[in-house]
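In the form predicted alone, a lone chain appears below as structure tokens.
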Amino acid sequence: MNKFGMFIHWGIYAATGLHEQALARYDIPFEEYDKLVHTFNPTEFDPEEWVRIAKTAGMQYICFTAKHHDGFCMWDTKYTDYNVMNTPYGKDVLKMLSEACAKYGMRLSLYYSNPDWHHENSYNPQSTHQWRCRYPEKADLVKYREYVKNQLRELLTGYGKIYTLFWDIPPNILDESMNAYVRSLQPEILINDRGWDKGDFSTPERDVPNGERFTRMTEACQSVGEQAWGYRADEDYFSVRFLTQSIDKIMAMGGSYLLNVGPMPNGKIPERARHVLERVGDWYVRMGGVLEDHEPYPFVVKLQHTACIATVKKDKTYLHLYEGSISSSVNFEIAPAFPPKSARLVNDGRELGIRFGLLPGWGGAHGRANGPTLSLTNIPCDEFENEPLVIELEW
């Protein structure tokens, strides 16, 4: 798996500007958010200009929210008519994103929620986010399964190839039947752990777990704005330091990371969010794919005061500096016994330098300097403060 691609929150709720979850959490009246379906006209939605972004940030795939909990349907389904197709605007807009993947080869994945607020038989005591189900007293998970698996058939043969199913919301209930159905459409298919059984791989939300490889496929996903995932009009954003970092460190544990955006009623990524999305993709593009396919280093590496991840790929091993560096040198605590041949800044291209040799700060008890000691230096460490820092060595 370990790619980088765009999530994209984007539904009804975009046009209240507050949050993907506005009808919970703002305890917004059903008969006032309803209305949300006669109003949305997204009329400067372009699924290739989204595609294009993606592409130009380095990404692989998209994963776009098919149905989120508030039940509305972004395509042209048959088994609801709270769907895109019945708003002013009237176009699949699934069908447009699909065919604006397959025009650019972007891998398509699915995000789809197991709650669902509009549903009247969904409602699920043993989940969460149930609270403004509107029929509780109606609850039948075994009709709305059969619902759930309408849908997807609908999802998972008319939009061609889908590289990954998100299930959102883990229902806390076990039935291998849902994504054996999804493999029966999809032979190869990767599904979440949110969903009826454990799946194919981890789902890590808004969380930079510790620097240890993953030893299940693992996809983290973060959006760039701190409060919301769909379009919030008064967004805090996060920095491109901290998004860089938390990136590079995931997929140097082996991970995939899926980075967010919620567009606004227009159909339009926000600026804000495409600068944020602009910046990041350069960090990314100039790595070269080093944070792509590779695998573990085998021996023990340790630098002093900066936090490491080494990986190797193609004979070469890349140490991953997701905290950047303190100083114009990074010596080893831990290296192997032989200095490498060369040094390079992945971030720029430059040479580093390579020193083998006794460093006076390092001195014992006795007074001597402790030795020798590997060195990388002359980094450029301020020219690159936003950024982490991957080396490759060449032994």
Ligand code: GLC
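Numbering follows the first chain given and starts at 1. Only the largest set of C-alpha atoms that superpose within 1.5 Å between the two forms is called the rigid core. The model shown is predicted, which means the values in this text are computed figures rather than measured ones. First, how it differs from the form predicted in complex with this ligand.
- The two forms, fitted on the rigid core, differ between the two forms by 2 Å or more at the CA of Gly371.
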The other form holds:
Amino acid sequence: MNKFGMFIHWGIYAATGLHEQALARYDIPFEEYDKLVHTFNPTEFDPEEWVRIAKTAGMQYICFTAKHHDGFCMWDTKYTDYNVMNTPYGKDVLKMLSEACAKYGMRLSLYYSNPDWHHENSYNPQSTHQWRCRYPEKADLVKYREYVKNQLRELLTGYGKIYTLFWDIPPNILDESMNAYVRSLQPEILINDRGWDKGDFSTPERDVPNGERFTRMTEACQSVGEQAWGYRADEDYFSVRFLTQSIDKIMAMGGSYLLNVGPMPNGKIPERARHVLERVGDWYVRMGGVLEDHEPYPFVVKLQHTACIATVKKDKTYLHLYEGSISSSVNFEIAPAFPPKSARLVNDGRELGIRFGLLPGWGGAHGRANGPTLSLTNIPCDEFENEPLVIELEW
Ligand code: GLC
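Return the form predicted in complex with this ligand of this protein as a structure block, the form predicted alone having already been given.
And the full complex, kicking off with our chain again.
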């Protein structure tokens, strides 16, 4: 699991323009919130456009919120009326999205929230995010789990192949039958760690963990905006530099990266979010796939003054300078036995210089240089301010 994906948070909450959890975070009365069902009419929803935006950014999968904490379902489910078929729009948006994904060869993943602020039996005092349960006194997790399973059966049998399942909010109850059921319906699916057991992969959220290589399958997630995952009119957007650096580091560590957008109530991805995706995507596409499906470099690489993670793909070594380079050269702290045959900057394909020799700054005792050091030179450290630099070495 070492891919770049688009997370999409979309539901009736988009119409609040506030947050995907607006119901709780802005304490909206249920009667008010439920009125959104009767206004949901995204006349400009064009799932193929979403898929094209993801594809242009170099993304290989889309993870869509089938049901968020509000309990509203974005597909034609038999198990509750609280679903998209009962809006003025009246169409199964998940079906439309799954068809667009199939058409463009885009993998589809599904997000499903365990907290459900609409279902009468869902209250789970062992878990978090239970803020707006309508009927805590009717808590019945046996019944609720049946509901979840019924819905998963719909989701995992009606929408083609599903790449990953993103459970949200761990129930803190161990029930291995849940993931076993999921796998019985989609044998190749990968399942995250926010469900009823530890699943297949970890999900650091809005976080770039320390370290050089994940020891477990990992999918990090982050949104283009700082405040919300769903559409927020007054969103604070991350810099392209911050996002590309995070993506490079996470993916160099062997993880996947889900970058989220929150489409507007009319179905369009906000202009600013599209712009961010275009710019991030421009860098990502120039990386030509070197961030995906690689192996760790088997030797220690430490560069003087410069953060670096090294990976290997098809016999080539890649140095990810995820914070860029502070000077026009990088110097290996431990020189390899021989220099590489060539060094190329993946960002724009240019050849870099290779120097294997004594450097005055590396003096040992008596002011003598310590032995040959490998340096890569002529790095355009001032030209790519908004993106990490990746160097390809051929030995
Ligand atoms: C958190 C939030 C939720 C969001 C998710 C994405 O769990 O509660 O709103 O969907 O993060 O990872």
